[in-house]
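Next up: a single chain in structure tokens, the form predicted on its own.
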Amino acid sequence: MDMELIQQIRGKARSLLEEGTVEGVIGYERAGDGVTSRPLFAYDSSAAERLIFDDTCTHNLVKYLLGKRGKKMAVMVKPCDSRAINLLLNERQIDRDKVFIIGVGCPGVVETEWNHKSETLQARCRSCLLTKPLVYDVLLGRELARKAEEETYSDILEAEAESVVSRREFWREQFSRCIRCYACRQVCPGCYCPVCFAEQLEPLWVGIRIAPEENTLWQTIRTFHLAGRCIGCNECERVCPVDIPLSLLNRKLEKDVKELFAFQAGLDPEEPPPFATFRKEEMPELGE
């Protein structure tokens, strides 16, 4: 654990709270198991002394800003999390002047479970090339050089090589295990609709019955809602209690959008996502 970085984080949070620059700081603290970490909401300078940062800090804290709109909040962001900041700025879900961004250099986060941390980097970290947050008000720690250990879409290419029948059976089995707990939706920074289509009754898009057909419709529509918007934090897959590989779906569409439109979500807060705009020249084969 980098104690110098932790002292920088605590010092900055303490000064922001004592000076009244922000109403609260969203960061990480040690979890009850003494090994992993969990989100911390610090509203006074004494709570800032509990802040930490290490390779167990997996949560994308940007999601919590959606419930704090109107309040001036500080939030700790890793390089990958900063893409969520840009996404929400682009979609006018947060106000830049209401967010103080504490950027931290990140060596990658490891796989964890209660009372245990491994030495294995999470899949998203093994293909990550970001060396520092894309947006921040203060950058703490060192900008760490990163070298991808894996090809970003190697598993997607393998899946694409499978037959349609094989892929259909794979996802049929995966979705049959879905219990419709909606943890994937709740943790996703791109899911913020006041009423989710899955709970809309008029019209009824998807039934409440937990069955393969409804599960498939739920997961498919949600994935398409994230096309051109998913920032690749993989939080949905991490929190899934039945271990459905949701990142395969999201990254498949991320790959397609990148190839078709030369666009990746969250890299630029000003560039609109491809499905939020129309450019005639993008589809010249359709003719006039």
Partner chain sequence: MARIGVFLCHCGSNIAGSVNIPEVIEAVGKLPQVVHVEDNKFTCSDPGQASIQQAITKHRLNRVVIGACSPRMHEITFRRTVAGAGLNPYLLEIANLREHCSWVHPSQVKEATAKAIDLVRKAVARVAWQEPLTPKHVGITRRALVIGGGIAGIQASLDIADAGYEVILVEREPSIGGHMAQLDKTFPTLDCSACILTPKMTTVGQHPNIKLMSYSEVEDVSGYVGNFRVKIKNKSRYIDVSKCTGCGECAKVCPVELNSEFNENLGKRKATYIPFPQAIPNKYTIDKRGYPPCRVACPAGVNAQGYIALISQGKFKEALAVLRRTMPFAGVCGRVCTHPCEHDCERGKVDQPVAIRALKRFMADYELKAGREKATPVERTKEEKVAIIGSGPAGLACAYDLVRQGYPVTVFESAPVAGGLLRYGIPEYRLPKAVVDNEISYIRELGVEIKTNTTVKNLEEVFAQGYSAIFLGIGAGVSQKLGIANEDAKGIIYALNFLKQVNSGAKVDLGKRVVVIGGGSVAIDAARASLRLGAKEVHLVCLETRDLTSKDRMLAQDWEIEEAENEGLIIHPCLGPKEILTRDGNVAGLRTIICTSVRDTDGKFAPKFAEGPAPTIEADTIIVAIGQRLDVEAFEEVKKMPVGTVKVDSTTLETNIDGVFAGGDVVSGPADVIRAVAAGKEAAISIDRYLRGVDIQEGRPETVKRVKEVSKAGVTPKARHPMPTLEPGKRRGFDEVELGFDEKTAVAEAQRCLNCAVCSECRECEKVCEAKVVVHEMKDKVSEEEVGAIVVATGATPLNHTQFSIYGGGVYPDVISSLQLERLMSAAGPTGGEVVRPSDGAHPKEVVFISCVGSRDERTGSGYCSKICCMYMAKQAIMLKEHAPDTHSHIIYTDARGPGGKIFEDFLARAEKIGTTYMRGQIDNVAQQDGRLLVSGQDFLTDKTFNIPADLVVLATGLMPNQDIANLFQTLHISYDNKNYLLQAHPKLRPVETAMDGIFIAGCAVAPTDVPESVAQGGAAAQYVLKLFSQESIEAEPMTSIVDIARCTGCLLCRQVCPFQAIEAQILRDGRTVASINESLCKGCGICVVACRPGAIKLRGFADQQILAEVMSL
Second form
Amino acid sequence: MDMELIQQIRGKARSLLEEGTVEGVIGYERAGDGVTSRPLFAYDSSAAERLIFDDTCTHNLVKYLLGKRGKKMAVMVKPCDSRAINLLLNERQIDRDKVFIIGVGCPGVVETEWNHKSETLQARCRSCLLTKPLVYDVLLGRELARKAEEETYSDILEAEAESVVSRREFWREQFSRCIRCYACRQVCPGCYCPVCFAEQLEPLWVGIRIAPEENTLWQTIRTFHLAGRCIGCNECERVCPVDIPLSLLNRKLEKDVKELFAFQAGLDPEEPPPFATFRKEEMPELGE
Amino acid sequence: MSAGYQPKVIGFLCNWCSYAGADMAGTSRMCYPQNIRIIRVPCSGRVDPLFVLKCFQRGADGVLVSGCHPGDCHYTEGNYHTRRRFALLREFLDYLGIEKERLRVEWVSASEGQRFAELVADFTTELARLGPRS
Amino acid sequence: MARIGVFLCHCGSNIAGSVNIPEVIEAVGKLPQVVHVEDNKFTCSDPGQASIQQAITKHRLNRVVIGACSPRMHEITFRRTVAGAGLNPYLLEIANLREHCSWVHPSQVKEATAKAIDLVRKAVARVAWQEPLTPKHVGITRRALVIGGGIAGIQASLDIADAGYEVILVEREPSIGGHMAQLDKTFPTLDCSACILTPKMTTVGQHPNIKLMSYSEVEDVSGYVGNFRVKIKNKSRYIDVSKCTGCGECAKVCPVELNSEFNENLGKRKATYIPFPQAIPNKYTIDKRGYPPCRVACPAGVNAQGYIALISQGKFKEALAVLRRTMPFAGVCGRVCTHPCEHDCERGKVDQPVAIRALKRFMADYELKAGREKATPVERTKEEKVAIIGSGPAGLACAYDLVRQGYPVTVFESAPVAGGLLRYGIPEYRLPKAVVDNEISYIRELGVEIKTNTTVKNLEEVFAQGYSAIFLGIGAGVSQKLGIANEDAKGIIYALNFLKQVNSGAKVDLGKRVVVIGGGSVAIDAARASLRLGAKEVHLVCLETRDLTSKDRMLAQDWEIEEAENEGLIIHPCLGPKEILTRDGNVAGLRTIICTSVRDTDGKFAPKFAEGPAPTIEADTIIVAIGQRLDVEAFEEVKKMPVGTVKVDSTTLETNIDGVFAGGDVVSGPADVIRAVAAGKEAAISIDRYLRGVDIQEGRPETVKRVKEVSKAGVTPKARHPMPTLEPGKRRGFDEVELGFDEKTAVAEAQRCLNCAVCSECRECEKVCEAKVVVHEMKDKVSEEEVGAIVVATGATPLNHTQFSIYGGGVYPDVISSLQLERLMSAAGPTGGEVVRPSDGAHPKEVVFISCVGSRDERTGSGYCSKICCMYMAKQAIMLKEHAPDTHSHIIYTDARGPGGKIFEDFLARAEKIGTTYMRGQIDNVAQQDGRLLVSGQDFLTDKTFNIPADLVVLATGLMPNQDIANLFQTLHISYDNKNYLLQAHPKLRPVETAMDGIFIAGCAVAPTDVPESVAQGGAAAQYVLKLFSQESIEAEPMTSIVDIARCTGCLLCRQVCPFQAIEAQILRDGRTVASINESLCKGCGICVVACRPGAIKLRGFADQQILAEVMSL
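Show the other one: the form predicted in complex with its partner chain, since we just had the form predicted on its own.
Below is the entire complex, every chain and molecule, led by the chain shown above.
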């Protein structure tokens, strides 16, 4: 643990709270297992003393801003999480003036489970090229020169090379395990509809029973609603209790959106997302 | 086409071009396979990918989304949005195991009755070739 | 709970023939919520509709499904029926059992019936979710737009205007009238076309309710029925139409003549013109098509077409004045310009480019010979003094432009005489000093002060003398050195020094053998000067190759290399200097090395050398001409580039010092005169803006609109006139080699110009226009109008007959189009109504008409019948006979009919009766034989071949809409077919309506029509407009989108995708932002609904629930 950094974070949180700049600070604290970390909502300076930051801090805290709309909040943001800030700014879900962004330098987070921490960097960190958050009010910790390799989507390409039948079988098996707990949705910073299509009755898009074809529809539409919006934090896959490889879905669309529309979510809060715009001359072959 | 298997096709046709094009095929008495069921929408830009997914979930073998040619949209730009949405959905469906050939996006103008008839025939043949969805 | 009634229509046997109706009834009856099913022979008939209404009452129906024809056919009818029974008209759904089922599956009763059941089930599922909708009422702008000023558009405009409503008539040509104005007579009554059309045109022109916008085009249309907003571009005529009297003085002096479109290229018109005498409005139009290529290619933007046009008219003085509007160097550039203009000259695509440089020189020679009048000094209107440092072409061009704007300008020159490189760099035999002197004198006379023998050391000093801006044009005067052994030997001389000595009249002793090193223009000048100074042998050694097509070619121009070789220069290409050989400290020769490549693939100078035997050339003198650079020590305070040139802003030529600008060789490195002039001019613009304190960057560099296409049709090849030169044998002194054109040659050469831009901007018209209405700087204007209805009558055009070479079209001049014959027969036509052969003006006795040219044949034009040709061929045959009774016409037809009633058929009979030979057949070939045409083909009725000798062949070309009209139709959102004909709302029942409410169509834009049909349709369209205007208000489509604010997340993606700007952000009382839809702007496309992930937007009539219900029913 980088105690110097943690002291900086706590100091900043304290002053933000004491000066009344924000009502609360969203950060990380040590989890009950003493190994991993969990989100902390600090509303006074004593709570701020519990703030930590280390390579177990995997949560994308930006999600919690959605529940604090209208309040002035500070949030700890890793480089990858900052893309969620840009996404939500683009979609007008947060007010830049109401959010104080504590950017933290991040050397990558590791795979963790309850009471256990591995030494393996999460896959998304291995291809992360961001050296610091894209947007912040204060940057704590060091900006890091990363040795990451650019995302090559090799697993997606492999899947694409398979036959359509084997892909069908693969996903049938995966989705058949889905228990529709919606944890993937709950953790996703891009999922914030007041009523989710999966839970509405009129019209009834997704049947309530937990059956493979309904699960398929749920996952297909969930992913498609994130097309050009998923910022790759991969929290959905992390929280999935039945280990459905959701990153294979999200990153497939991320790759296609990049190829078809030259767009990546969360990099620029002003750039119109792919389904908000078009170019007249693109894809001339489709439909003719 | 084998006599036994009749693929089920659902077509979403925009009111101004493609639905009128299908009408034109009828007025001109052009015959095409009976497999298609047409749903009229104001614009191909009204076709939610959800509808298409529901079609496949309900057992459709193929779905056609058809609008005005680019540049000719009655609402100026609806079909450009259609093109983006369904270009991506086709790739995604294929990835999930539904052959992209089963989702067609086609531009048919009000005068292209023949094109519409040929298109339905061609699509039906292709779906028969692909066989039933498992 | 929905109570749905289903009504199935047999449509006679149209539906019942392939759909087993009883089976459908049985199946449908079992559907949930369906409480009543009945069938009817014709549901759309009165009893059919009455039956629906009774059933609604009797069975307390609250939803209705009708299985019948397409909803596009009778939805409105049945909505009215349903409403008549007290039900909301939108609680109705139509299952398309005819167009989408019975008609397309005629012999498959089983499948068609199954499909019909599906379609009805689908409609039942959908209608259950339908909600009652109430249309809103919106007001109507009672003002119509008519697009197209042909006879259909004229009729529509007059009918609407006469009924008391305002009309805006937009016509893209300068006059209304359309093709009817071109006709001589009209069938079948042989009325004079002009006599019946002109009064209508005049009425349009004078009608108080008609706003005629000719030479205008509709650019954009938004809004909806009753409330359209239209953007109309009024193309600039360069004539103030409000004041033009149509006197025609401008056309008399206009030097540019081109084929008259109105006369189908058989006559001529001027660049300023009225298309035909009865034109409405009767105002002139100057035809400008952009900048000519010569003007675009010229770095200084010299308008060559302008002065060439005037030379062609013998107006030599005026021509020179055109040049002097841009720059003062006719004599200089007429001799030494590298003339990029000629490279781009369109005439070069026919034969050879126009000799533009020679013509420029001619103007100067002519003035010099006639004696130039002293120029009138320009009045000084500005206070700020400008200093120009250097009196080369850049400095003088800059001074010239500034002095003419009223600035006091002083040129500082360190040499004893002004002119810079013009004087000291270019030898007398190419550019006589007298010419340079004359043009510098002219600049002086205008008021430019030139201080020679005045060296400026630093800029601070100049500013201190009260100058407000400085132009630095000091050139690149230091020769590059070779950097090889013995370069300091006696007998080495650098080209610029050498030329300066020669040009100053100093004696230079070269010895017998001279070697020049270098491959550029300066090297060639040095070599040719050496020959003239008496050197016995002159050799030129250069790295580059003599192959002038290579990337490694010599940089000198082609002609000067050739001239030099003619004069005896020996060129040693592909060699580099290796070592200078000396004897007693004097030059003895040059050892060379083989050069294999000069420039790399990027064109950068990167010579490569190879070992191997290379010649050694003996020499008494070696002249080094491998380039010049700037004196690096000069003006230290000015920032330089690594190569030593001055660093400037590439557009404005500003240096790092405020108020100091630089241009010419000092910036670019050694270039040519015209580029230096261009730089001087550009700097003058910057200096003027700098001194006036306005934005120096704005609008620069100027975007020049090059003319798009230059027609070369009918241009007969004619070789370029060569520049007369002094014979090589006589070229020992410094006499000028090129001799210049005489007047006759100049005029003949100028006449070769194709007048690419049409108007040459010579501005002679300005001089003669007494009303002062010519405005060459006029810009297109765009205006916005609000209208409630639109009539589209954009017409069609006969296919271009020259594309039918199989019939001799475009090959033989005596194969003409029917419209051309029309113009030949017209008393107002190019021949005054005399029908003559275009080739020799003879009276044609045997005339062959070929019908269906480009009609009824997909391969050559269109697959359809153009309808009017049979009749106009008969008319023309009759008229030919009337013009000259000894004319005999043959009409080779595919089918010959007079559709349009008995008098039409009688008319055909009359044509036959007067002796016209009608022959049903096909043409195999049209050939030329003994000065006549031989038409051969097959007679289908006798099955024999025929060969008809003819004096004139007339191609009856079919009609086709203009190909660029589709853009307009797209703007209007109206449908058209693959030939660009407009689609009617219904081909039989709604022939002048479109699928867009409030937009109506008439005339040939829909399908080929003759005059009476066009008039009838124009009138019919007007009637629909009036019907619309007679309503108090119109029902707006209620199928619009609505936002559920509880579900809206305020992301406003919907606002981004809405094509109609119908969605705005709305801030709620709780501070939340949500989307809000302006229903009057919403057109109900539903793009926003799909964009809305939270499902907060609903499109009334096409709700998710309804469409999903359809999907789920299948």
